[in-house]
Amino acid sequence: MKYVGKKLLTMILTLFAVTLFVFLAFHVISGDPATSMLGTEATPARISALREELGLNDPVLVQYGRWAVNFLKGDMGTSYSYRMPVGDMVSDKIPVTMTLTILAFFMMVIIAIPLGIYTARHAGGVVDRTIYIINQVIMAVPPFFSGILITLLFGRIFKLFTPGAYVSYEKDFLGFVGYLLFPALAIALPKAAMAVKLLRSSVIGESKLDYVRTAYSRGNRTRDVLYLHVLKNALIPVVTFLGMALADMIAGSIIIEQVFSIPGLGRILLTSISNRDYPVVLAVIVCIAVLVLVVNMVVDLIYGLIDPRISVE
């Protein structure tokens, strides 16, 4: 409980620092929400009146304090651009981003674990070297470019999906998941390539330790030694990486959602930044930060369960 309490306190302090930094950053960069909202109808008098209405003439820290108090009460504010509750806008996007992230994570695990074990068992072979080269190429390609290539290959050439024809989860859940498989693949591939390389190195390193030779001397088969002894220890650094990768995928979905025209948190975030829609930006940042921090905390707990020698304290 003490460990969880410390983690929760760290999460609160991190959220405070992140939101304050974002709030201050928006007041430093050029651009005015009132001007963006009024568009061609903007006049000095109307801009001044709208700024007063929105409370934008108050000191920055006063504005932040007002936003923070309202947020803690469950009020995320009202969107400057859409004139609707931010909570309604964000809650509709969270399932999209989370489904995309979860699909990408499972794809990464399904690809990385078998390939990592196989390349470790056949280190130096033709297949191992081929996979190594492919991994290097995949790691060098940015996810957004992978998304473009996947769109071209599976969308335009093989016609397995229609690029841009997003299907809402409320209308057709299977169609929704089917469409997200391809952007999820774009997110998963670079992380899977890194995980394969890490697992391969970890298995090979563990295989050279004394306890493995002892296991072989007792008559254990290679397969038993690998799965009952080596793999358990080799997975410890990999689990840490997978947790970090999952957290990174949540943030990485922002770019992929733009490539595949997916109306998730990432897409609404970028649109709101362009429109200087501070309430929406802050709400999305908080959602992403909370998801990332929760994932990191869960990974730390799992890490301690996998290796009893490590205390969560």
The other form holds:
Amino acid sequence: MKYVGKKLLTMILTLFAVTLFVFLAFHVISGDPATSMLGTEATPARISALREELGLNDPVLVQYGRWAVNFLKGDMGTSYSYRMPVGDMVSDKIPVTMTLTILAFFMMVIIAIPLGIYTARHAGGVVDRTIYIINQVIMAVPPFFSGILITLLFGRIFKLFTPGAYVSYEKDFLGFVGYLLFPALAIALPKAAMAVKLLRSSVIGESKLDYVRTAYSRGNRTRDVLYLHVLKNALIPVVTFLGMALADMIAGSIIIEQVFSIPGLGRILLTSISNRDYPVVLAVIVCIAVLVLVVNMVVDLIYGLIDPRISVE
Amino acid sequence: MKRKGLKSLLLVFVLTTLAIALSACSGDKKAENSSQITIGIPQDLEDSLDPHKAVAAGTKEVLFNLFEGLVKPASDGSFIPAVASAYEETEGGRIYTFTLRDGVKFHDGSMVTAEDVKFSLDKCADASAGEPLVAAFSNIESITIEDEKTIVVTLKEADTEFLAYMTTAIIPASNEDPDTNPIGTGPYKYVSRSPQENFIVEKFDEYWGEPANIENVTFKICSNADSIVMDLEGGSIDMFARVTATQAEELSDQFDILEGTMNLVQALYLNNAETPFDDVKVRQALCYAIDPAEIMLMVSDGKGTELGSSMFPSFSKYYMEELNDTYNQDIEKAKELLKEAGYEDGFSFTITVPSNYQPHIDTAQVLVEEFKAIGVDAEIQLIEWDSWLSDVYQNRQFQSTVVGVDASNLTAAAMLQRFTSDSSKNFINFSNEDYDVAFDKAISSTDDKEKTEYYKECERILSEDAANVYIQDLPEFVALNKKYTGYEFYPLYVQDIAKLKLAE
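Having seen the form predicted alone, the form predicted together with its partner chain:
Below, the chain from earlier opens the complete complex, with every other chain and molecule after it.
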């Protein structure tokens, strides 16, 4: 409990720093919400009236303070460009990005764990070597490019999905998940390749330790040694990696959303940045930051479950 | 215990994913509804949905289907009565009397009253925020309700073009949230929206006029320009209004490709207050250096219409084709002019181009090559649209920029007022006394023929004074699924969905 409290405090401080940084960054880059909203219809009189209305004439820190206080009260403000409550916009999009990330995470685990164990057991074999080469190639390809390749291969050649045929989760949940499978694959593949490599070397490393020899000498079968003893220890570095990968996937989905035209948090984030729609940008960033921090905390707690010797206190 | 936990966890992973993967395959195909269409739009309506406050061209072209003014533009550029059934212009264009049409309903079912009309016009004429929402409304002296069916708009000064501003949307006074809940009188009514995903409208059954043909219309946001062809071919969208020449070529087998013009003036806009562009000879030299035909060939397969001034052919009344020949490519002449201006060895400058619009970027690249021939060294600087709005358009901190300028309504003034020396929209800092005089005369003239002459005089000055390096009106290619027909081009930036119908 003490641990969770401590983590929460760090989380709040991190969020404070992140949002303040975003706020300041927007005041440095050129462009301004008022000119953005008025477009080519802008005249100096209308701009100054709008700036006054939005409170943009106040000092930066005053604006930040006002935003932070409202945010803590649960009011994320109103989008400058959409004029709708930011809360509605963001909560509408969180399920999209979350589903995408979770799907990708499951895919990664499903691909990586069996393959990792298999290659460790058959280290040096033909399959191991082939997988090694494939792994290297996949790791070298950035997700957005694998996204394009997947669209080409599964969408255009095999016609397993229709590119751009995204349906909203409210309208057709299964169709929605179905459309997300291939984008999720694009996110999962490079991470899975890394996890395979890590698990393989971790299992091999553990197999050389004394307790493994003892287990064998007690008459255990190879399979039991592997699954009952080695794997439990070998998984710890992998869990760390999976945790980091999950956090990375949340951020990575922003790019994949662009490639597959998925209207998730990433799409809103990018367009809001170019529209100088600060309230939306801040809300999305807070969401992503919270997700990343929560994932980190969960990973720490999972350590304890796998190996009770590791205490989070 | 521990082993069991891990195993069952794994099992859950596998089963969930399998279940999802299997079930997903069945949910892919949606039923074909004969009376629906999905239209791809390049950007979301990141804007107020209040027709008086919406500014982005992309928003207005969609809202055109939801809202109407007392009159509305027709595809031939004339005005047809809408919420008003008739209008009368008296005192040489100083007093406009509108008779309201019987039985016009708002989307919420209420009847349009004279109060709603006055409310809408008053809202746009309200100058308490510095200036009115519709700039031209500063000329309104009064808006009065004569009787239940008659509205009289009295101007301070006669303006025979004022009808063009009466396309201003009529909205119900009772709508408390016009920014996000658009209620109008148009053939389509708003259903729902999801940011960055779609904007959905449906046919308004109680529309006063000729009803729309297609029941449900979804505007789908396709922000990824590279996947538009795929979206069209895959069937996730049925229409896209502005595909490029290359995409049009690719799609021409399966889709109807309709060709129109964008109705804008694409030019290398020069900051007339910056050296060396404050010298008319330098500006003229650049005009002599370029060849619009070559640009069109490189940018859009030779399609497009050459322009010589700030007016495009759809405004046939004002368009002057002869101005295209004010400057024809003549490298020697250009060099001579540069020499006279004291730039014998050429000079270098920056072309600022908004990065979101490929045809402008392509154009700038051709320009750079063409300027090399006269010893002028141009460098392209790509900039975000929002930075363009604030740096170039508002603060006028630029040397030159390639963009397209369109007309916000069907008057010549919409194109030409911008270049009067005191206009707040004169982002190129053009300043010419003769121009100001000619423009003033055009505005105050009540004789149509005389008025047109003065407007043409303005165009001539812009051309001869080489205010900008005029290039072309870009071609517009509309890709439409062969299931549909009836698309109509307008001289304005609108998409009239009500005219679309299913092909026989």
